[in-house]
Amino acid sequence: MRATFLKFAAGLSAVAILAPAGHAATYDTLTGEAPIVVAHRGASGYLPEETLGSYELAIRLGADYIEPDVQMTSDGHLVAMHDSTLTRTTDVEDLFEQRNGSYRVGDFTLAEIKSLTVNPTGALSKPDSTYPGFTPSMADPYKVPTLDEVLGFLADYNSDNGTSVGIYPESKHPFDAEKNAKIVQSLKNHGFTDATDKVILQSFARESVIDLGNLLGQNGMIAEVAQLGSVRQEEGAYGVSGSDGFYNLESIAQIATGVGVSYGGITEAFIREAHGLGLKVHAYTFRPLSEEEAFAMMTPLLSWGLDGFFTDYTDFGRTVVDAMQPAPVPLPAAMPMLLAGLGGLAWMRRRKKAA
């Protein structure tokens, strides 16, 4: 396992070097960089979730990352879909009969799923799937996209607009080795292979977190990996309860670069302990319905050093983060690279100890 993680581990120092030189760490986050705003299922509060139109709007509203949840069809294709069933977000019941007593994604082919339309479900969405002043750039913006289509759209958008929006795919639990391998291969096929491509993989299943890290190493790719779950404390140690049990932060730090946890359970002490182990902390899911509500919900956690958060309303999240921007402090240009190198060495030592 140690050899498998070499490139993955080495990538952590490269990720840190992405921080611009010449200024000190000015936020209380792990890296000192601004907290990231993750578009949860796209601009899902306004437009049909997990669609290309929704991802495009989220980027225009200021997202740092877009998040596709990944499910697999009956014929082995990866699609962006949060639920294991098609009923909540699509018109599947109008077009098909149930299969095996339900409408599971895994019981339908890609062609069948492509015939569906995704409906808006967000609290501030409109029934006609419109948003003031926004016209999607693609045909059929509210169909279920494949992961390949999401990655192709993002790569083209960044290239055409000079942006560097990242992607934060979730391998939905339970653990599925075939699905994980296809996710990593899809990223590789579309050129998302290096720290500068800003990829964070995530899962509630610890087995998937380990598997994804191994796959990155095997493919010579650099990305971050996050363990999802809820905050818990056992025997005086903080940890995360995922889909397959509780693991303390020290254990998670051996296999991941961060944790994604429900914001209601986060404390300042949890963030401090995670940061002490080199783990970033991302919170899910903020759903404020106004800027005032966004400031009230997000400000306390950001003041504790939260490294990023998922939100259905990218614009509100962007406003809060931008309002908290501190003044830069001069720093010798070599210092960020030195800190990055130390971080990479610390990760490699943890991996060797774990192996």
The other form holds:
Amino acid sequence: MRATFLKFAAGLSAVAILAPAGHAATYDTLTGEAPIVVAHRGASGYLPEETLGSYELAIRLGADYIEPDVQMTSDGHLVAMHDSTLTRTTDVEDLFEQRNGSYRVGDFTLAEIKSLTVNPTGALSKPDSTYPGFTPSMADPYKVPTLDEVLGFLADYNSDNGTSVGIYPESKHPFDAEKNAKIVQSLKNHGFTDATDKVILQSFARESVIDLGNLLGQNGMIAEVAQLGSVRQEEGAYGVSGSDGFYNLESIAQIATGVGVSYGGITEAFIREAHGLGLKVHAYTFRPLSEEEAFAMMTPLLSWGLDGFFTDYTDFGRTVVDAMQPAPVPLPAAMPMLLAGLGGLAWMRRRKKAA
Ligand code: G3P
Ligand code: CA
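Please could you give me the other form, the form predicted together with ligand G3P, since above is the form predicted on its own?
Expanding to the full complex; the earlier chain stays at the top.
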């Protein structure tokens, strides 16, 4: 009897070793894993958005993924910057004259952009860009970083701390083949090439979603790709309206692994239809100003099986997800996992004997 118990326990521990994290219990998400918390432009509610300091704080606050938006400078460098112009977030107007009647990122060189400082814009940010108890680990934490610098920072952080925080870069529309190729090359250069490296690429432009998927394939890389936009229903079919039109979920499922959609339009039926087609649903952008508000905003969508969300306040999002009670794995689903675990144990024993 005792032996039987021990064997059973060994099988279970093998399940724990071999099953993907989160499968011991199940959520109503597509994979059964916990919804992901995506740090939207870093901890942008507290610190200057899309900066290394902001990404570092977001990770410390519990982000599963950090999100950089990607724009290209006049000399072809990729930088983390949401807007196509530099005015809202930086001190560019104090330091430079307009170019071509504006302050477009694409009209400035990387060296010029590096001379700027990013200002705090989040609703809970402080004018001196501080956050209680947090000291950024890098020099100049509030400069505009290149995508290379964001990836280098994340790779080092994960390796130094034994973490596996992912990255969710957005190729800003309009479609730009050169920019997409550089994004994928940069990921490759920094070793973000496999599913375990947790990369999700995203764009509002369908052409970019297709292009990014093709580039991943050509480079032998594995990553998820999300079509961004707003939820729409046309002729009875749910879909997403991106920067270049409406596409139904069936057609999105041919080119992407998920959709990133504005949270206000999400319904339970939309999530169910997306999941039926194998698509994850990520919501943008939750900006609750308190934990209480976060629970009120996020709980309904999470109860419908939302797979993750973008938020400016990683800490509030983390609290809400951690408070969710996953259902125990029901027996019919648990049995294959147990058998897989026992099979894995036998495989490990055979390897040990052979060695
Ligand atoms: O990428 C998801 C979300 O960030 C889309 O909105 O405008 O903040 O990039 P935006
Ligand atoms: Ca974005």
